[in-house]
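Coming up is one lone chain in C-alpha cells, specifically the form predicted in complex with its partner chain.
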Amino acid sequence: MAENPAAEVTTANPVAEAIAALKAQFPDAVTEDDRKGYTGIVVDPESLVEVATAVRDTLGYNYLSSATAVDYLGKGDYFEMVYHTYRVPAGGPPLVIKARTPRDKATLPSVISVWPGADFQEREAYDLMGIRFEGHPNLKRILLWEGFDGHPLRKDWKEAYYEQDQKPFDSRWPQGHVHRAEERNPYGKNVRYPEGFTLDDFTPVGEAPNYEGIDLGVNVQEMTTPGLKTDRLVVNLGPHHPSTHGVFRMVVTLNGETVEDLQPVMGYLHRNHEKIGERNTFLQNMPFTDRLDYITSMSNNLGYALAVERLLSLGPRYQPPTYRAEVIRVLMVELTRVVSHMWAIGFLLNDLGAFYTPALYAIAERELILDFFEAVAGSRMMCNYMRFGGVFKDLPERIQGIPLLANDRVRNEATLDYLANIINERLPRAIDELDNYLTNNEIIVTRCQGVGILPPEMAIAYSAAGPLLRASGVPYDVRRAEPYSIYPELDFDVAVRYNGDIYDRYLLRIDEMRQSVRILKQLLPRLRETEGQPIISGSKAYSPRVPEGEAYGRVENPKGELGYYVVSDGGQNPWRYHVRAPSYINLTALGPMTKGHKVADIVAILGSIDIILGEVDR
C-alpha cells in the first residue's frame, strides 16, 4: 500500500504551462488548437516524434493512454491523429496532441519510438482508418482481416446493411413496413463485394500475415512438408481454445517448451462497436457500453456518461449529476470491481489448472450482486443504468421478485438490508475465504512467483492500466490521478505491489476489493441520508442536445483505464466516438511479457492479465 503522491504535483495549470513551453520550443510546428471546445495542441507531422519525445522526456508526459484517429470528412478534409498523454504516477489532466494528414495520401511517423504503447492503437487506426504509420515495425491489420475491402471507419465507407448516416432511421416510422436488412442484399448475408468481383482470379490471402515476422529459419508455408527438421515450432492458440478467455488467438513460436515469441491475433470479437457508435445518437451509445466489458457493465455506463456530461459542460443549460446520482454511480461501479476481480481470480486459477472450483467460488458470491443489479437496473449484466446527469431510477425499496410463469418462487428483502448484508458480511468473508483458500498454495506460489514480470518503466511505456500496472509498483489510479464523482471525499488507499509478476497482480486484486469494499461502507451511510433526493439532473431527454467539441472521459475500470474520445459536431450524433479499452492496450504487454516461459505460463500470465474480448475487439 502507499499513498499516492498526485496530490502534491499539482501545479496551478500544468497543461497550460506545457503548451507555453512548448511553443516556445518548436514556434514552426506547434499550434494551439483553437476550434470550438478542442483543447491540446496541433503539431506539424514533421516534426511530431521529436515534439513527442520532448513531451515525453522534458515535460514528463510519459503515459500514452490513447491515440485514435479522426475522420473529419466535409469538415476541413483531413485525419487527425489525437493522443492523449498523461504524467504517470503523478497525475492530472492530459496534455492532447494532434496530427493532421490528408485523406488522400494518408501517412503519419509512428511515434511507437517513443510511447511503445502506440503500437497496437496505431496498427488499429491503420485497420480501420487507413492511414499509414511510417516507422512502424509490424503495420497490419489488427481487427479485420488482410484482404478486407477498404477502411470502415472512413465516413465515405459503407457497409453492406448500410441504411443512413445517422439514427434513427426514416424507415422505421411511420411508414415501418418491416423487413429483415437480409432480404435487401442481393446474397441474402451481411455482405459486400468490390465490383467486379468473382471467384475466378480469386485468391484468398490465407493465414500467411498472421505468422509474418516470425523468423524460424524455415518457410511457415512449408511446414507441413515431410521431412522438415527443426525443434522451433509455430503453436497457435485459439480462437477456439479453453484457456483464451474467450475468442483470442495468439500465435506462439515455440522452441522446445519456451516461448520465443507471441503474437496476438485479435478481432474474432470485433462487433464494430465505433462505426455503429457514429450512428447511434448519444443516448443510444449507452445501452452499448454494456457490451464493451460485459462483465463491468456499470462502469462501462459510466465512463461514457462522464465523456459525455464533459461535452454537455461545455454548454450553457448544463446541471452536474446530483449527489444522490453519484452516490449510487460509485456504488454499482465499486459492485462490480468486485464482481470483476472475483471473476479475474476464479478464471486465473483455471488458467492454471485448478479447473472451475475457485471460479464456481467467486461466481456464486457474484450473483447476489447481479441480483441486486437486476432488481435495480432490470438486467442482471447488461445493466443500462446511467445517464446524462444521473441515473436510471432510484433504488427500489425492496429486492423483491413478482411471480408469473409456473413455479415462480418470490424471494423478498428489503435492499437497503440486502445490501448492508453483502458489504458488511458477505463480501469481506468472500475475500476472506478466497485469500484463505488461495494466497499460500504452494502451487500457486510456485507457478505465479517471479512469471510473467512486467518492470514498472516498462509497463508505463508500454500504456499498460489498471492491475496491471499497479502490480509493477506504479501507484497510478485514475480515482485518485484525476479525480471524478465523488471520490476525492472518499477514504480509499490505491493498492500497489512492487514485483509486477502474475501473484502479485492477483494480491494486487484482493487488495482491491479490500479497498472497494471500505469504500462500499462509507457509502452506506450516505446512500439513507440521501433518501429521496433527485437521482438525475435537470429533465430526461432523449435527444439531449451535445455542444461543439471534443471529450474525453475515462475511469479507472476493473481492468484499468478505460477511455472514451467522443467528438460532436452539435448535432443529435456524435461526429466520433472511440473506445480506449484497458484490456486491448494491455495486450501490448503480453509478448513481451511471456518471453522466455513456457508454453504452459502463457495462458496463466493471460490470464493475470484479465482481458475480455468484447473490449478487445470492441
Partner chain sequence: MTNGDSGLKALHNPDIPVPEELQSTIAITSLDRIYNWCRARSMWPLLFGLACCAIEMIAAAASRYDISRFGMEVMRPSPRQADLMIVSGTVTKKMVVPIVRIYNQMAEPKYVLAMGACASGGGPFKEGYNVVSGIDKYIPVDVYVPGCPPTPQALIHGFLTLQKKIESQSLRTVPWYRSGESTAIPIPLLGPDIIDPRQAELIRRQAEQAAAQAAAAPSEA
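What you see is a predicted model, and the numbers here were worked out from it, not measured in a lab. Residue numbers count along the first chain shown, from 1. The term rigid core refers to the most C-alpha atoms you can superpose between the two forms while keeping them within 1.5 Å. What changes on going to the form predicted alone:
Annotation: Cα of T198 displaced by at least 2 Å between these two forms, core superposition. Remark: with the core as the superposition reference, the CA shift of K23 between these two forms reaches 2 Å or more.
Same protein, different condition: the form predicted in complex with its partner chain was shown, now please give the form predicted alone.
Only a single chain is listed, so you will not see partners or other molecules.
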C-alpha cells in the first residue's frame, strides 16, 4: 500500500501559476479565460504544442485526463478544445488548457507528441465534431464508420428523426396531440445521406479504412494472392468474439503467433450518448449515466451529480448535500466498487479458461449487494439514485421480500443489520476465499505474471487510470488526489502494485476490495448517527436553473477516473455534456501492451483492463 498522498496535494491556483510561468516564454500566446464561470488558460493554436510541452516539463502536468471539443455555434462561432491536465502522482486541481479554431476551417495541432493519451480523444473530436488535428498519426473516425455523413455533435447537425434541439419536445406534451417524429417519416427515410447522394456513383467504403494507415506491415489485399510465401497475417478478434466483452474488435498483425501490432476497432454500439445528453434537461441525464458502465450505475450517478453541483455552486442559493446524503453516496459507490472488482476477477478467470465457476463465486456476494440496491433505489442495475444535492430517497428501515409460493422463506431484516452482516462477515470472507483460491494457483501465476506489462511512465503518458495505472506503480487515486464527498475524513490506503502486469492488476483489485470494506466499516456508525437527517438539500425543483459556466466533475470509479465536463449557458439543458470514460481511454494502451505476446495473451490482457462496451462506445 502507498502512503496516504493527501498531504502532497497541490492547492495553489493552477491558472495564476501557469500564467506567471508561461508569460515570459509565450507573451502573446497565453491568456486567462476570463468568461464568467470559466477557468483555465487560452492558448494560441500555433503555440499549442510548445505550450503543452512547457506545461508538462516545467509545471509538471504530466497527465492528460480529458480532451473535450465544444461547439460554440451562435456564441462566438468557434470550436474549443478543452484539455484537463493533472500532476501525477502528486495530485491537486487541474490546469485547464483551451485552444480555439474557426468552425468553417476547424484545424488544431495534435498534442499526441506531448500526451500520447490524446490519441483516441482527438480521433473522437474529429469524428463527432470534425476538427482536424495536424500531426495525428492515424486521424480517422473511431466511433462512426468512414462513410457516415457529417459530424453529429456539431450544433447544426440534424438526424433523420430530428424533432427539436432540447427536451421537453413540444410534441410530447400531454395535450391530446402527442406524436413521435418516427411516425411521420416515411419508411426508408430514417437515414441521412450526403447532399446530392445517388446510388449511381456510390462505392461502398467497406473495410479498407480499418486497415489503412495503421502500419500493419502487410498488404491485406495481397494476402489472398495465390503463392504468396509469408507467415505474417492479419487476424480479427471480434466483434462477435466472446472474449471481447461486447461488440468490440481488435485488428491484430501476427508473425506466426506473435503479436506485432494491434489496433482496437470500436463503435458497433455507439448511440451518441452525449448528443442525447445535450437535448435532455440536466436532471433527465441522470438515468442515462446508468447505461454507461451498467455494472457501476451508482458511481456513474455520483460523477455526474458532482459536475452539476459544481455548476450550481456558482449561483447564490446553492446548498451542498447534507452529511447523511454524503455518507449514503459513499456507501453506495464503495459497495459498487466491490461488485465491479469481483465481476472483473470472475471474468478475467473466464478469459483464462476457467469458464463459469469463478464468475459464479463472484455473483453470490454481488447478488446480496444488488438486493440492497433494489430495496433502496428500486432497481438492481440501472439505479438512477443520485440527485443534485443528495440522493433520491433514504434507506428503508427494513429489507423485505415478497412470497411467491406458499412455503417461501421471505427476507425481513433491519436494513442496518443486513448491511452490517454483508460488510463485517460476508464480504471479508468472500474476498479471502478469492485470494486463497486464486493468488497462488500455478495456472494463474504462469498465465499472468510478466504478461501485458505497462511501465509506470507509459501508464501516465497513455492516460491510463484506475487499477491499470496503480498496478503499474503509480499511487494515484482521485479520492486522495482531489478529494470529494467525505473521503478526506475516511481512513484508507491507496492500493498500489509495481510490476504492471496482469497478475498485479488482479492483486490490486483484491487490495482495493479490502480497502473498500475498510471504508464501509467506518460508514456503519455514521449511518446510525445520522438517522433522521435530510437526504437532499436546496431546491426540490424538477429542473434546476444551472448558472452559466463550466465544470469538470470526476470520481474514482472501479475502472478508473470517470469525468463529466459540463457547460451551461444558463438554460435548463447542458450546452455541452462530455464523458471521460475510463474503459475507452484505457484501451489506448492495449496495442503497446500486447506487442510480443501470443494470441491467447491478448484475451487475458484485455480482460485485465476490465472494459465495459457501454462506456467505451457511449
